[in-house]
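We begin with a single chain expressed as structure tokens, specifically the form predicted alone.
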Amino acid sequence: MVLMTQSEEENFALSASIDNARNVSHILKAVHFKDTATVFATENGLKVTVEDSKCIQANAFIQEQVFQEYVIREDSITFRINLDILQECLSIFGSSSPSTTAMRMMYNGYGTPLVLTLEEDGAVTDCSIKTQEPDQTLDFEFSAANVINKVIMKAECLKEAFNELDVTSEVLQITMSPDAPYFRLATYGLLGQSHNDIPKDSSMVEYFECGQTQSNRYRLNLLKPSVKAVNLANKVCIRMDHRGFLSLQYMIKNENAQVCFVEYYCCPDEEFEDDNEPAM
């Protein structure tokens, strides 16, 4: 990595620096469904935050031990950002070397680019991305306090849960429950009514509990990005809360194994709350 001295690093709000970009666009990977996305800075590392439609919200963590320096010189830091771009320019030296790639990246505030210098095998590239004002992101006040329903699994149960979806459907109804099904996901696509039951007492459920029976829709368009995240994911937890808001935490290890976390909330859909059937 091309090293800078004491008093151009100083210049920066933020620096960070990391010898495998591969272990930040790999996180990335799992909230790239649109194309910008705002960054939040903090001395505890990044957040990477995006929203689709006012219904939908990913977040990316990458905490400041994944780097092997972070620097921030402000209390807390935003922006917003083209990830199309950036993970473009993260594996600008090719995806799949099995070399890896050193990172360093650079902010100065507010209207300023952020700046990467990626090197690999002695190649050294810069790049340098616009950065806009951030929007105002949503919050959907999801409280521990208020998860009524808590459930741990194995990612890999998730993902083949996800595969075997009518993607006809308009919905995917989600029922937790201290009952069985205790958790089931539900289609309703062009054949009708389809599920998917996962018993609490599976091989792939680490834990399970279960205050009251909720049964709640989602969009099921909504939903589909997430699975970006359960395809890298080693474990997934999912939660409501009293208002049926979803939660669905993930944990991804990253090739050093460190562990990073993705978090996607969803509301439910409205339309369809009070509904037995969705219409066809």
Second form
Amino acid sequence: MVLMTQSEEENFALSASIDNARNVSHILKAVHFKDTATVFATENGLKVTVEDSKCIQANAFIQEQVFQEYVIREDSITFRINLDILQECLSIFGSSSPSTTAMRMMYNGYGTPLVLTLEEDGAVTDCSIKTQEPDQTLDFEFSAANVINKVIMKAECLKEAFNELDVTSEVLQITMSPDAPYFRLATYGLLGQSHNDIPKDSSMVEYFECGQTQSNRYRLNLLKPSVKAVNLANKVCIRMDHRGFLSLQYMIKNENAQVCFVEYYCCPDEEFEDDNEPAM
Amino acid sequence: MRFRAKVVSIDCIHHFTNVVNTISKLLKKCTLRLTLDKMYFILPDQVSNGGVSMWCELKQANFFDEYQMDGASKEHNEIYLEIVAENICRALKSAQNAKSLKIKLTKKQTPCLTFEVELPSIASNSRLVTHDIPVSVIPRRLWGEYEEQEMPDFHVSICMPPMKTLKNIAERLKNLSTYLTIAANQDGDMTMKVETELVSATTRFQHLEVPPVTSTDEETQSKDWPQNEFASARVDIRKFLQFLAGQQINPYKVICSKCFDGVAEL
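Okay, that's the form predicted alone, but what's the structure of the form predicted in complex with the partner chain?
Zooming out: every chain and molecule, the one shown earlier first.
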């Protein structure tokens, strides 16, 4: 069973190989905030989706170019998998070792396990991870046409801000505006309010396009997982659409200097009204 | 009962320290058995909870320059002491650049193993550090518990792959399952396998060194065991990790049979 013949291998619905398994596990780390993930495979590559509370969705895109070999025999393949186990398997030879782990991934369609073969320094590990029935994933209907405000900035800038957020606050209020304060992260914690402003002419900001002032609150505990992504990213694109839905796109470079994207969608906590007192 | 021993060579002190460090990582309390020509560290068997048991034998002549021992009686010329291994480590810490090390069995308020470390100093007088480690003397009637176990008939023996690799893998596998199946054959193949309802992961090592069968081994080794047949053992991963962490002396050999036993080759 261990040694598969060439013809058997060719029959796999999905088969991909990569020289350095760390390139995959690195990206998956950015969306690893729940233990199960849904994997979509198309000819363009893999999309790994993790969701929580029907309010936040994280997508990691591992494009076909990242793999040295990528063969898919169906239009699209969807399965759900335990991300904890997948990550453990990918880093089975340790994540700090100087040598790289080569990996081959195979999936033979609905109901079959995902088979990983990893090799490092002559030692070979075969993993077979059971796949699960895929869930319907959320569609946030976030389209570029509805985007009102958009900022692209270097990740370091947001990294600091995100890591220092007041965790006692329930919400994070993000304000984007064509006028001062341009971009503001505000928290309302037990110890008081705090604002973190990033001016539009900061050297960290690469692109700033704001049509109108928007201020929305997002549950901090929903956004917290994206701190993982921001720590790995080089650049971040923050977008808000007319409904106040937030999209965070992270650009992550892997060890081969290839660029991968991780995307977070989050819906706003509540309708936030600036000056209208709620009707009594 | 009398016991005194002296080490002068710094290499011997270091080697002795290594041995004790290994032991202290495995278990807190160990039994020190002293005979006329050998020194034994024994960790009693704990098969009931899948523990690690260890038997370590040091020829006194390899370590000590002076060695005197008078046992409990003429017929049973041996001493059995129970000691906390970590305390010996602490005492030996100050002996890392010693001129000499003396070990004596003394009677203070309680029986003690006294470590006298002579340290070099710039002045002509050398400095002396003394550690008294309380021990309890094991009475004659309990000696039977510490007899050397029969080495179980093993099917396969093989040199393990590098420690670091094994440790990394075991570290990961620990998060997947509690039990690990280790299998090996006489062709130099070894596998480590975990299996749960969600995942099965098998790591294979090939072309490992197979120690040549010596004449004494031949008697214990099942002769009818086929060369390429795997012998396997199921172990608790945490215990296995503990065992790996304790191994500081390389190379070593693992003997795999129905029960699992690690032997450190000194």
